[in-house]
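Presented as structure tokens, the chain that follows is alone, the form predicted alone.
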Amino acid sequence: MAGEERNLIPKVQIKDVKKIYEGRNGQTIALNGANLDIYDNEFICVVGPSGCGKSTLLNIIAGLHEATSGEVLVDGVKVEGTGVDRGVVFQQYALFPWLTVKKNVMFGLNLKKGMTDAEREETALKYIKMVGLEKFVNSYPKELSGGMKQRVAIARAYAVNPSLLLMDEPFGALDAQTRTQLQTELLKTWEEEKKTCFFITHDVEEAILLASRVVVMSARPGRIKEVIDIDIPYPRNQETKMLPRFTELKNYIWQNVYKEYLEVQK
């Protein structure tokens, strides 16, 4: 990202987020002081060891979970719960079963006021066309393979057209084939739609494909350990892997989440 962009006010601002979880052996200390400034527009990846608090993070942004101190703001706005400003794709599709694809993408629309019937029937069609499912509109989840369910998911969450796209390692229980060609899509997308997109992942070849930052966090208690630029340009596709610099990058990613892994192992 531009210099002179950098100097705008974030997007998202994380500010001394602390989770502390009691339990009946006591406390966990899921997060512990994490701070990062999201900019308009940026692709953020976030990689660490499991149980590193990358999942606790994004819950609080999303207004799942509340932080124990410290505070997120969104457009310069206390998070204190959920909003359709920001849609939340997790790794398990979330589905409601009973609903076709066209009425779980427009579920979230049926929030929204001020729409009819027909337009958000539109929105939904149209999303729905983007993530390429458009001969399955009213088909049922049950009918869908594991990658067309998770498109459906992006779809309901693009549709909202929230400022800000959440993503818990939706490409993880994947077969590589359904998760590379998902991964393009969502590049694509990105480009095309120029959503702001915080997305976890534990493989660091998808975090540099897809990033313009990959954050790095420590073992619990969880920190941000490391912000590294992904230097490649938009666009990119499944070749960008072979380039000199990405493997570079690679390297250097994943010595700092080996070391994190190996501190979880102590």
Second form
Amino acid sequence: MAGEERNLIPKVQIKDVKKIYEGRNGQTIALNGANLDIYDNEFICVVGPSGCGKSTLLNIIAGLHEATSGEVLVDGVKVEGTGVDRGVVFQQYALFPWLTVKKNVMFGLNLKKGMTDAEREETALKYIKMVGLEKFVNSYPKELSGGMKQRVAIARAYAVNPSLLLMDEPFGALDAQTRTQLQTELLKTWEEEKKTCFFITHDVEEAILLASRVVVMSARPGRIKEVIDIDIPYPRNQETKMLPRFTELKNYIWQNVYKEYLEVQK
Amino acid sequence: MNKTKKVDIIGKIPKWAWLCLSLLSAVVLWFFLSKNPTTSLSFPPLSEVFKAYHTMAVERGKFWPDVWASMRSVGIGFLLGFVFGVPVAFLMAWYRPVRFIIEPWIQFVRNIPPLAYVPLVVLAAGVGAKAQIVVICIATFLTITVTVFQGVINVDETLIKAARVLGANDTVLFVKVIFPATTPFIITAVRLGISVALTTLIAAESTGAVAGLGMRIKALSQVFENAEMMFYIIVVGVIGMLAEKVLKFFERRLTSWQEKREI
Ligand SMILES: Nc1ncnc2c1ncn2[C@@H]1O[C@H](COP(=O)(O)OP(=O)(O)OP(=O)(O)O)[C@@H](O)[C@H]1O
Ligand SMILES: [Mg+2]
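Pass me the form predicted together with the partner chain as well; I've looked at the form predicted alone already.
Next comes the full complex, and the chain you just saw is listed first.
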């Protein structure tokens, strides 16, 4: 079966990844041997206490940082530097303030070969539409709200069609309502246009709502403590949060994460 | 609450009205300074200052050649300073060894008054326009390099990361991200550079210039022609203000994307 075959070759293999930062006050062991396999079209959410190395891991997968030892394979190929097969959405939006919404979304497309300008524009508009910003095509980032900026960032990441989408607390800076809205939109998009997602969050509810598996990381030095299957079928929406199973999972993961928070306090 | 109300009234008065008010207050202040016995020598009556234009431009035929000579030195000196300063700033930000070697030099020379190194310049470049241009070029180069360098190293790290993950190589990163992100600083550098070029005029023209605003101010002061001197000083100030206005106009067009605080 295709599914089984797919399971044989993970989309992402994180193999004993260690990361040590050399700082002025000595070394920081940010990751101490992380191991994880992520399969095609999975939605992985990573939770864990602040400073446990979540962003570090994401940056290593993205190719923005180098692992001190160990390696990450994407589609069986070792990650060395960034690549357009891996899109990233940052918490701070990271839109180019001198470009309009459309030009921002076209940034990556313009660097792609074998596309005509018309195709690039068409693709950009398609994804701007997907995030519901067709009225703001020619606006500058400063004219947008935080939620709208993050929508542009998501459209920009999607436009270059990466097979793996890495998101570092993308909704962390947004208010609760906008957050809920964007979660629902992201779920819908992911169901329409399947991509493997690696999503970092502080919010356990958000993690369960989105993820097919939740990864709990332990306090520094970061390791992967537990991986929990979220056995609630898709499509999900905000009402999924009312399910008894949701509450059950939430309590379980919360306790798990809470132990790690306490670990940090010590 | 009281404050917002006040701000409202202040905001309702148009910009040009404020400018008129500012000018009017300056005239009034000048009037008192010219009547006050201790300051009257430095501040001749405004009517005499206006007459000085006639004396200098029409009777002596010096004014326009002076303006032309100075603008030429300022223009060429500034342009050279800019042409050297911007690439050096980018090189310093891009290659750390370049930075570690050049930055101390810049910090060292920057705090020396131009008047102090003028004799050295004259020794190398001779008296005349060349020396003036070199002095202005040095001063603007330093200011522009420091300002643009600050801009480049302040480019938001996440923008660079975002560009990289979208497939940008070093060239694209530089042309499409670092350079546009630095434009506000480049414009500020131009403004500061022009200002420095003008304030260096007297030093530059003490290299034995035969004409020029700075040279003339010094010459007039030595023969106590205060009204004429004051007229020249005002001209330098006005030139600076005009340059500033022109740049503000370009700044608005080029950096309208920036988030600005309403002041
Ligand atoms: N560039 C760096 N230089 C030195 N130390 C760093 C660097 N980046 C991260 N660290 C350290 O590595 C550890 C892990 O950082 P990381 O940003 O990965 O944590 P995180 O789990 O993403 O935290 P948060 O939830 O607060 O975003 C922290 O202790 C941090 O201080
Ligand atoms: Mg983080």
